[in-house]
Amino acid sequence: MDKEAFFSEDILADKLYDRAVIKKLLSYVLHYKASGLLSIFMVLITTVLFLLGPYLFGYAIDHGINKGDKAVIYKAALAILVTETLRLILMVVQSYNIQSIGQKVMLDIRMELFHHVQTLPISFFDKNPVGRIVTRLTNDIAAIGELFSAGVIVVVGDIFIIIGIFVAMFMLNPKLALITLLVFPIIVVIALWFGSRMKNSFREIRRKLARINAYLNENITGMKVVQLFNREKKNYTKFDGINDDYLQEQVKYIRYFAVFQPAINMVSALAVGLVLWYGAARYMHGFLTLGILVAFLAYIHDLFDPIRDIVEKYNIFQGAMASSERVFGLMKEPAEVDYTIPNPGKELSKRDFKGEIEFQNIWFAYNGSGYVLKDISFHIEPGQSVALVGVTGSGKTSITSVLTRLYEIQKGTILLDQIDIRKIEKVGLRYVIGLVSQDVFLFAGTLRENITLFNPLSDAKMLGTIEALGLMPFIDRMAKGLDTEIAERGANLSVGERQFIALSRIIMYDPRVIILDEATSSMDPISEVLIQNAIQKVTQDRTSILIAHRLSTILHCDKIIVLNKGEKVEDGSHEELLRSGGLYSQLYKVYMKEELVGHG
C-alpha cells in the first residue's frame, strides 16, 4: 500500500467545498456574533460610501463643469472628500476587528485540537508521525485563521460592491449596464476552469508540506543516529527529492495563478472598450451625458477590482479549505476507549487501594492481528513484588501497556482490586498505577520541573523524599541543583542521572502500583547501586512489578512470572524456578555464565 494513503487525514474530498466543514468553521466564528455583525454592518457602510465616489464626480461633471456652476464643483469636491476620509476610518476599524476575530478563531481551534491530540490512544502515534500533526496545529490552523481574518468579511464586502455597483448601473443607463453584463460569463468559465486547478494544487501543496515537516521531524530528532551511521548525505538526498516535489507544486500554482490574473485583466479591458464604444455613440447622439459615461468608466474600473480581489481570497479559501478538511479529519479521530462506568462504588481512590491484580485469559494484539499475548494468566497478591523475565519480545512490556491501559486488550480481563480496569476511569487508574520505562523522557525546563511534571510542590519535601531514598548524590551532581536547565529529552544528562529523574517523579506521584520496566540498564555500576537501594525502599508496602534483563536485580521478588512468545510459561520464586529446570533456570545459567566471562 501507498505510504502516503495510510494516512487518512491526507485523503481529501474532490469538493469545491464541504457543507460539514463550513458548518464547522461557522460554529466558531458564532462565539464572537457581536463582532462579526459589527465587521458586517461597516461592510455595508463602506460600500455605500464606496458606491457615491463614482456617481458624485459624474454629477459634478454634469451638473458643475458642463453648466460652469463652482458652487456645485466645491460641494461635490467636499463630499467626495468626506465620503473617502469616513470610508478609509471604517476599513481601519475593520480591518482591526476582522483581524482580532482570526486570531480569536485560530486560538479555540487551535486550544480545541490540542485537547483532542491529547485524548487520542498511543496506537494513533504509533502510526501517525508527529511532524505531520504538528502541520495540523501550525500552518493547517494558520491558513484557516487567514481565512477569517482576511477572506470571509472581506469577500461579503467584495460582493456587496459588485452587487451595489450593478445597481447603480442600472440606475443611470440599463443599456450600458446590460452590456457590461456580456463579458460577465466569459469570467465565470476562467474563474471555474481555473478554479478547479488552483484547488488541487493547494491541496497538493499542503499534502507535501506536511510531509516535509514528518521528515524534518524524524531526521532532526535521530541526528545522532544519522551522524553515527554517516547518513547525511542519503538523508539530503532524499529530502531534496521531498523539497523539489513541493517546489513542482508551488511553481504549478504560480502558473495557473499568473495566467489568471491577466486572463481577468483581458476581460476587465474588454468590457471598458465595449463601454466606451457604445457609450461614445450614445453620447454623441444625445442620448447620454458625459458625467454619466465618465461614472459608468470609473464603476467598470471598481468593478474588476472586488472581482480580482475575490480572486485572491478563492485561493485563501481554498487552502483554508483543504486545511480544514486536515484539522476536522484530524479532529474526528476517536480518543481513547473510556468503558467509565459512572458508579462510585467503584472509583479508586490512593488510600482505600490495596494492589491486588489479576490477569484473566488476556489475548492481546497491537494491530488486531499477531497476538504478542495469548491467554496469559497470573495474580499478584497486594503488597507483592514480581517480576517478569523472557527474552527480547516475550511480552514483558505488553503486559505493562495493558496494565496501564495504554493498549487495550482484546479478550480476557484484568482485574485491579476485583475491579474490571475497563470499568475504572482512565484518570483514576493511572493515579494509582505508576511506570518507569527503560525510555525515559525529559521535558525542556529545570530538574524541579522534571521531577515534578510542573506540579506545584516544596523543595523541602521533594528533597526531603529523595534524601531518605538515598539519592541526593545526584542533586550533588548537578551545578544548579533543583534549578539546573535541562536540555530537550536530557541531552544534556547521563543514563542514571535520567532513571535518577524517572524514579524521583514516580515518588512524587506517589502510586500505590509501581511498574519499573528496565529501571538500571546501561548504568555505571555506582548509579545502579543507588538506583536499586531507592527502588528496594520505594517497593516496600506497594505492588510492584519489575521487568530486567539482569537477573540480579529481581532475585529479592516474591515472585517470578516467565514469559516466551507472548505465553506464560512457568512462575514461583527464584528457589522454586531453578529446581523446577524450566526456562528460567536456562536464563539464570546463560546469565551466570556471562557474568562469570565479564569478572574474569
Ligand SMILES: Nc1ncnc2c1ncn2[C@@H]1O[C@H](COP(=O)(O)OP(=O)(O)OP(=O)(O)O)[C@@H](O)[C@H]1O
Second form
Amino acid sequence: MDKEAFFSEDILADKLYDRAVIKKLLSYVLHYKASGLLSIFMVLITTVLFLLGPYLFGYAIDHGINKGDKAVIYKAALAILVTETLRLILMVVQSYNIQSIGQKVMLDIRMELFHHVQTLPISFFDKNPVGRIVTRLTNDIAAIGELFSAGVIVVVGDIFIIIGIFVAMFMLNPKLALITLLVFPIIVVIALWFGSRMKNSFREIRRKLARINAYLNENITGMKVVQLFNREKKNYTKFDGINDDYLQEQVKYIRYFAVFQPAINMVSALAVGLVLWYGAARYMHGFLTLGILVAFLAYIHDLFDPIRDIVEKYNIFQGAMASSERVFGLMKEPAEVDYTIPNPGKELSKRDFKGEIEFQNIWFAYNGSGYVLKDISFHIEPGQSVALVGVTGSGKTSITSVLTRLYEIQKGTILLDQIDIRKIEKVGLRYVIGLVSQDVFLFAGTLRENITLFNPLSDAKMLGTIEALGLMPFIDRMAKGLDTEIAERGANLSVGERQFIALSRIIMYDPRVIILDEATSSMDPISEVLIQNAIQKVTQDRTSILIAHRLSTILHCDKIIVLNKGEKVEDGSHEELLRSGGLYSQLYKVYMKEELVGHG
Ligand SMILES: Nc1ncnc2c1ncn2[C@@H]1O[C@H](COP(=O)(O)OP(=O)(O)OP(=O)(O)O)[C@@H](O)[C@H]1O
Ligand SMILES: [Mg+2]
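Next, report the structure of the form predicted in complex with the named molecule; the form predicted alone has already been given.
Starting with the chain above, the whole complex follows.
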C-alpha cells in the first residue's frame, strides 16, 4: 500500500455501534467495575442535584416570596447553596474518577497491543508500514481515551439530564411539558441536518490532514533526495495546495459549527416564548403559580445544552469507534504460528552444542507462491566455515532467515546437531545461532549499549575481547570510545562503522554458530583485513556461515555453496569449484578482473 493510501485510510467508522467492538471495549472497562459504577452513580446524583435547582427556585417564589415568608426564602437559598456545592464537589470527583479509568484502560490496551505486536511474524512487518503500527499504539489508543475524557460519561449525564428535565416538567405541569415537546421535531431536523454535514466535513478534515501527514512524512524522510535533486520549490508549491485544501475544509466545518449553536439557541428561545405565552395566560387565570412558571423556564433553559452537547460529541464517538475497530483488528492479527513441537526430545545447551547443520530438501517461499529456495540440501560439519555465494537475489539471505526461523520453511527439514529445528524452542535456537544481518540496525544510545544490547557486561571484559581480536582501532576512532552517542538508526555513523558494531555485538553474544551476511561489504581494505582476522579468530572453534560478494574474503572457507535463483548449483572448496569450471569459476573470473582494474 502506498503511503498516501495508508494515511488516508478510512478514519471514521460507518456504524456508530458495532456490538463486537463495544463488547470488547467494555471488557477492558470491567476491570475497573467498582470505579465505573461509582462514576455512573455519581452522574446520577449530580443529575438529581442539578434538577433540584429550578424546583427550589419555584418553591422559593411560591412559598417564600409570594407569601412573604422569610424563613422559607432563607431555607430555599441555603438548600440551593448546599445542592450546588455538593454537585460541584461530586463533579470534580467524578471527572477525576472517569479520567483515571480512561487512562488505565488506555494503558492496558497499549500494553496488550505491544505484547501482541512482539509476537507477530516478521512477514507481518514486511507487509505493514511502521507508521501504521505506531499509529495504532498511539493515536488510535488516544482516540479511545477520548471516549472517557470527553465522551461517554458526559453523554450519559446529558441523557440523564434530558430525561430528568422532562420527568420534572411533567410532574410540575403536564400541559406546559407537552407544549415544550412541540419544538422537538425542529430540534431533530436541525440535529440531523447539521449532524450529517458536520460528520462528512469532519471526515474530510481528517482525510486531508492525513494527506498533509503523508506528504510531510515522505518529504522529510527523503530530504536528502529532495535537496540533491532541487525539488524544494516544486514540493513547496504542492504542499501549498494540500495545505490550502485542508484550510478550506476546516473553514467549512467551522461555519457549520458557528450556525449550529445559534440554531439550537433559536429553538430554545422558541420554546421559552411558547411556554411564556401559554404559561403567562394560565398564570393570570390562576391555573398556574408563578413559581412553577419560573421553574419551567429555568428547565427549558437547561434542556438545550445537553442536546447540543450530544450532537457535538457524535464525532468523538465515531472516531473512537473507528480507532477501536482498528486496534482490535491488529490484536486479532494471528500471532506467529510456532511450529515448535512440544516436549523437545533433547534440550539444547550452549555448552554441549556442537554446531552441526543440515538442510534436507528445503523449499521456502515468503508468500505462498514463488519459491525462493528450491530443494536446497547441504551439510555443515561442526566447526566448519562455509560460504554462500551467488548473484543478488539468489537466496543467500533467505537461507539464513529460515535457519534462524525468522521465517518458517514450507517443505523439508533443517537439522541442528541432528535435531529438527522445529523441535527447538526459538529462544534456545537463537541462543546458539547468532546472525549479523545485511542491514545493520542500531538503536539510539551509546556505543556500549549498542554492543551489549543493554545486557550487563563490564567494560573491561568487552574491551578485552575487542583487544584480543585486534579490533581496538575501531573503538579508538570513535570520538568518545564506548560512550560515543549513537543517533537513531546509527545516522551519525559510517556504514563501515555500523558493520563493526554489528560484528562486536555478535562476538559479545558468543553464539555457537555465527552467520555473517555481508559483514565487511563497506569496509576499506585496511579495515577489512582487521575484520577478516577477527572473523577468522572468532570462527575458529565455531560453525560459521559467511556471505560475501567480495570473493577474496571467503577463500579460506572449508566449503563454498553456490546458489542461483534459489537452487544450489554446486558446492566444494575454492580449488574444486575453480577446477570444475561452473558458475563459481565464472563469478570468480569476473571478480578478479574487476579487482585488478579497480586496484591496478
Ligand atoms: N521479505 C521478503 N518478502 C518477499 N520476498 C523477499 C523478501 N526478502 C527477499 N525476498 C525475495 O527473495 C529472493 C531471495 O532474496 P535474498 O535476500 O535471499 O537474496 P540474496 O541472495 O541475499 O541477495 P543479495 O546478495 O542481494 O543480498 C529475492 O528474489 C527477493 O526478492
Ligand atoms: Mg542478502
